[in-house]
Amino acid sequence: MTPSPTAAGVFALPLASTADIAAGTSWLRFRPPPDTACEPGQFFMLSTVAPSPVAYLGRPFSIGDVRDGEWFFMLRALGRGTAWLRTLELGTMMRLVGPLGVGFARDESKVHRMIAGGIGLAPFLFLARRLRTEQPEAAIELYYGERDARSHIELTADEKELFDTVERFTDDGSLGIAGSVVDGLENRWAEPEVAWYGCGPQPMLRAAAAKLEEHDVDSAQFAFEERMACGFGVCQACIVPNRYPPPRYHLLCTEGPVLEIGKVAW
């Protein structure tokens, strides 16, 4: 199912709640208005009401999830506004500008697996959501990287019954598998009838495009992670090379943040 455009919107609501999930990884919580529609692999631009010293433009976050009336934001402290956004008491009035972006398409399929990278985990829990309703029969599989233990998002227990599978992977081995997600899934990438997704670092997402398209498939929808200035297309920050110009590249603002894997200059 591919899904419908959503209207996007300027809002300004208060940090409703935030909640420490990992070393330097928080959610961010809104309640928005009723009946305000998004789609997973979607974003909104996040900005304070108030002028910033700090952050003089918003930052642009998957939706995480979206549950009990309120959105989930993913926040990891990495540069000096997200660690500045952190800090904000809650009741801050916020900007939120989206729904933006095209989301995942989500066709039928027997297997939905997803690989995620560090905060590239941000937009599968409201994508595992909503496949878990309109596909119940499905097996949605989960395996997710990050560079140690302390880096690594504990699920609840609601978020780990969105999944059949979860698998953990370290760089340094000091929990779950040792090694990258790439590597733990060497004799997955042939297997049929499986729905791929994918999100994290550029070089995590270019390794896996290669053995997906090794083994002949190139309808994977990745989640790509760029820095933007504006969300909607006036910046042209947001720029991924593509395969088959013109135009020479995609802008994910726009056309994504979600592309198929065979429409990527790799």
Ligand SMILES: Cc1cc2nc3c(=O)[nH]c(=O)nc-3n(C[C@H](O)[C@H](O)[C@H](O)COP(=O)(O)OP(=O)(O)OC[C@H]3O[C@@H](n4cnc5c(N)ncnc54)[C@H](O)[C@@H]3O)c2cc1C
Second form
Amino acid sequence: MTPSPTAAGVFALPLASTADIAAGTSWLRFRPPPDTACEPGQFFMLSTVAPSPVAYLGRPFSIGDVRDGEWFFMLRALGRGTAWLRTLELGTMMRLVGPLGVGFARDESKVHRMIAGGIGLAPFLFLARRLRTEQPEAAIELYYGERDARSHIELTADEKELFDTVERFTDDGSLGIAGSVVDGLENRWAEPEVAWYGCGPQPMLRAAAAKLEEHDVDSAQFAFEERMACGFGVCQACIVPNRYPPPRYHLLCTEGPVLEIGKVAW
Amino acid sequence: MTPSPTAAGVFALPLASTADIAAGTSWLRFRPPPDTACEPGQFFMLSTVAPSPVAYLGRPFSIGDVRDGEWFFMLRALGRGTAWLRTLELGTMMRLVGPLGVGFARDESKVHRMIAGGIGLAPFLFLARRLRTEQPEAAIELYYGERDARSHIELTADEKELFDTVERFTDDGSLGIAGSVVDGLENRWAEPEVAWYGCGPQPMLRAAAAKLEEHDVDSAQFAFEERMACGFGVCQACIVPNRYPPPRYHLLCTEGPVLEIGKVAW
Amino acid sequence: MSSARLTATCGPITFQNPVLAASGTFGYGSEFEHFFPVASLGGFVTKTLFVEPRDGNPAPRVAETSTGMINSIGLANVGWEAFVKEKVPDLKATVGAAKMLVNIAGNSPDEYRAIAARVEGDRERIGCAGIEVNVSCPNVKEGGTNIGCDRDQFQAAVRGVRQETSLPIFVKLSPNVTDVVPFAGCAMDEGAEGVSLINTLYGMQIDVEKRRPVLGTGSGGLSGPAILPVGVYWTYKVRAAFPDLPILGIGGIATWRDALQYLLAGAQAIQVGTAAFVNPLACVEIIAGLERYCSQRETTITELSGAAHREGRLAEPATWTG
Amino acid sequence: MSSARLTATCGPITFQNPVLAASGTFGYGSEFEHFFPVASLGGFVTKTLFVEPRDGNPAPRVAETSTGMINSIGLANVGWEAFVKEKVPDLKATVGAAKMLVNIAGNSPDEYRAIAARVEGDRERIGCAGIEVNVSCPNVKEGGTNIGCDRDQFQAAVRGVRQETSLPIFVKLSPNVTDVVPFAGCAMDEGAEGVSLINTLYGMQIDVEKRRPVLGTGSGGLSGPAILPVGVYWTYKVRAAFPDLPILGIGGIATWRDALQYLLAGAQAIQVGTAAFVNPLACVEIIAGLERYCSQRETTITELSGAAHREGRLAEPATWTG
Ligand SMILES: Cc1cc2nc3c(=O)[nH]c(=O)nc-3n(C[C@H](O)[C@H](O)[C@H](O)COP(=O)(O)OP(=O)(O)OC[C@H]3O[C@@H](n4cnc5c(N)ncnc54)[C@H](O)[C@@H]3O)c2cc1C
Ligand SMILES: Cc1cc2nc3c(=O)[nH]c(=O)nc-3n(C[C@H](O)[C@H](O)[C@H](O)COP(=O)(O)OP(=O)(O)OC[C@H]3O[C@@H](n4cnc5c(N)ncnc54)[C@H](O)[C@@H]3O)c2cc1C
Ligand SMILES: Cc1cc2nc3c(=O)[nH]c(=O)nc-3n(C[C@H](O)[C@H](O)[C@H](O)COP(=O)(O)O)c2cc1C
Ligand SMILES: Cc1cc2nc3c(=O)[nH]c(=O)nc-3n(C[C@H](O)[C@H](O)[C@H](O)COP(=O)(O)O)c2cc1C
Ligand code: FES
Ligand code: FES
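Swap state to the form predicted in complex with this ligand from the form predicted alone:
Now the full complex is given, and it begins with the chain already shown.
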């Protein structure tokens, strides 16, 4: 199943709830109007309806989960804007522009293997939920690394159910396996019939891409990040160098954020 | 008693409570540290500690009342900034700079007569409260006019106690006496031993000053309004033309906001 | 369809309402179709087009500032040929009753002439109502002096465009000059039908952790609500100097009140840029707000344009501040 | 007393820390004594002084804009004589270990010379560390051309001041020019010890109900966080052009991060203006923030100044935007 971009809209919705799930990390929940379809890997630009003193532009967030028609965003405070978004009161009117971009293609495969670094976990619960329904026989695996136990997002029982395997890593060994996801996957890169998905910090994605290339895996879908001003293809901010120009750059917000790794000049 | 300007400070205080008292009008309450003295007629510059997208500068508000060591501000939404201040959530951290300016001199007098137009009522509850204690024998009178009954601020029983007389006016006659305060006072301008205090829209103050002059009353203290950027005498924004220059202008935030009407070139 | 009150006449061009999409901030139109019908706008200005395609600058290309942003996109564009072949068919359909202005630029006065000739040659096919000339470009041949900030080059660029086309020309002025007024005068003298103002201000942001400029190119152009007073000022000054020169007001417009400030200062119509990134519906809300204002006060955009001058309250804007 | 890390050397003047009170926004000092000891600042710049007192412009003199304000105070000041007699005694006591810069201006190059002579004559009595020359004034004799925006008048004004005094001179540059760099160069060539930048940008606000400009004079000077990127840009450009010319960075600074942007861009010290209206403790908070940054990273203000140039990441700030 290759996702076709769904029609984006501008939604003004009150912040329905928030929940802390790790140091500096929360779920934000919204109740959208019925029948607004999102695909895993797509994202929204979030801002407040009242202009913000702290963050004038919207910020991009992956659609983190969709349950009972509600939207969930997994938000980690990393800078000025995200720190401020985490402090918003319930009921604050937010502007959600989306769903935007092209998400993960979900082709048939024996194994679906997701590698997540830090807040790169965000798109994978929703991806796994969809794959579970669409390909009930397939194995769904999550390899998820964090700096330390404090930052580690503990999955709920329901969320764990979405995966057949969850392997956890921390840089300092304070939870799960010590070391990086990429190191931890050492002997599994060459396994056949694996659909690869990645999301996380650039160095991690680069290391993972190198491993895949080394093992002649020629397809993997990584969700990338770049600064965005609009999120829907008009400002030309969100460029990612193209491995095979022209054009020299991909526009991440419309061609991505999910890109086949072969397309990107690392 | 002539007030000497009390030392101003910068207070960061959470908004302790709000209460609607008329259309577009609320009390804002704060709990200051003990022993911060305010004089009636003085004011504070109010802003939020987190920079505001709507009102970058602070806004001046008279100290509306002091009870049990708590500060009350009577706030009417008239424009962008005041409308926004009225929407703030309880607990919002506010910056209060003050008390600023020179308030009302409270000389001995048989009658203390306050004329208020609209939100010009703001400084008078606190003034009356002080006069009650300081001059228990004196009569305290309030002449208070509003556009209509909706805008009219209903005094509580306790507040009414502060005055010996309360005369209410509305432009449309929907409450109290129909017409303006100035018209309503027709035969009382010449009464002897009256200390006059005024606060309200410029046209009302100008009309009242004309009446007083006509009746050879040579002293009256009016609280004026002018746009303020700082509130403490450094920006030179808040000028009021001086009747007897030089200098050509009074600086309202430090010489006022209460000025003897004879000083002002109307 | 906007009400007749909103009709905005800018010299030879009549817009159904005074709200235009600014160059470089509305892509090629189709991106906004999800959000609202672009044909309901007064007009639509294309991203700046060169004869040859341009990749633009390296990332990061944008940074957020206090109620604004700086950008160093670098005028990335598909080039004239691809524009006509790949973009125009959809764009024409999208723009509909809104008037299209084609925004053009070049790296030297000669390149301005060349791109203008291309527009003239393809004008029927494109169906555009006019040309907006973006002069905020460095003259690469003359070592990067900005064409819009140098009177001689500015004049040469406008003259070249005028000679190649009979389409209405709006010259988009840079605020990064000592006085915008003589540039407006020069555009008028060279036969331009009007001016658009302002383009972005020079700006920079430094990353205090990395201790270097945030943008890949170091600096960029400042836009957004932060610059509104600067655009309103120059609109007022240009209108005062040349009361008959049509002005498209731009810079920091996010609400109908902002738009009205420009109209009252002297613009006949306005453009919205950065605000549409944050709120894609900004233009729609501005049109609705102006409609409400005009009907409540029984006035029209034409009557409002320049009304701040008619009060006769000020001789001359202050050169004193501080 | 600030820690040694914060010492800021600007040519011949050493400030105990790099945070100065900007001209026209800190009155004559005593107003701030309620809030914090002014002597804890790096320096204090007086309101602009003329030989003769000035009443300034009619009200309204200020209007709020998006994260900024415009003002048309009109350089209201008490005049030199009253300043020395009535203000200096208190001011000296208030300023204490902070260094005082006397900010001066005139209506013509001759008036600049005259006020400089007065400062020189009274320098012992005042105890000032230097002079800041505000050139953002119209030359009333030459029909209002702004002295700070006209190279010849600018040069004449600076030259006049230099001839009259041996006090260190900082020339405060206007951003309302095509290029600030040659003005900085001219100040340097005329023997100024450094430059202060930027003063306010031209701006206007229109009251959409009254349909006329808000300010009594029509327009004013734009200040506050909105203009931060513009000041940082020109600081970077001037530092790149004249690496040895001391710069006092000004414009939109409200937090220690803002201050640090200017320092990294090339300023040796900074000034805070508008932010102190909203938060009288802004300077104190900025000093504390810089102190923390420097000690956590074991660095000094001297080391940080201009560090954004040392990364060698960019050849030249982009003249391309859009
Ligand atoms: C398609 C996409 C999906 C994302 N999904 C999520 C998600 O589900 N959960 C989550 O917590 N985060 C997500 N991010 C990252 C998130 O958008 C950034 O953390 C956020 O923009 C940082 O803003 P800030 O103001 O806190 O950071 P600051 O560093 O203070 O921001 C300064 C500027 O840099 C930009 N910026 C900084 N870091 C990033 C970044 N990593 N990506 C893009 N722009 C950045 C900001 O937009 C802002 O303009 C996503 C990013 C993208 C592009
Ligand atoms: C000394 C003093 C005491 C005051 N006390 C009170 C009080 O107790 N309660 C109360 O409700 N109001 C009081 N006001 C008036 C109040 O400050 C204004 O209503 C408020 O500043 C308007 O801000 P705004 O953003 O809503 O108005 P807008 O019209 O949107 O503001 C635009 C600008 O105009 C200025 N401005 C507009 N109206 C006034 C005004 N009347 N006075 C001063 N500046 C103005 C604002 O500061 C702002 O910069 C007082 C004013 C002064 C000067
Ligand atoms: C109300 C006001 C008055 C000012 N008066 C002067 C002045 O007298 N002389 C001067 O050189 N600059 C004056 N300035 C400019 C400031 O010193 C400063 O250069 C400018 O405001 C930018 O800094 P900021 O954004 O921190 O305010 C004034 C600014 C304001 C807002
Ligand atoms: C990301 C971005 C790209 C832009 N690209 C162009 C462009 O290609 N051509 C042009 O003339 N102006 C361009 N501009 C300038 C805008 O058209 C407009 O003049 C400016 O942003 C001020 O308006 P605003 O504050 O409403 O954005 C661009 C602005 C932004 C923010
Ligand atoms: S974020 Fe604007 S084009 Fe991608
Ligand atoms: S408000 Fe700044 S001097 Fe009065």
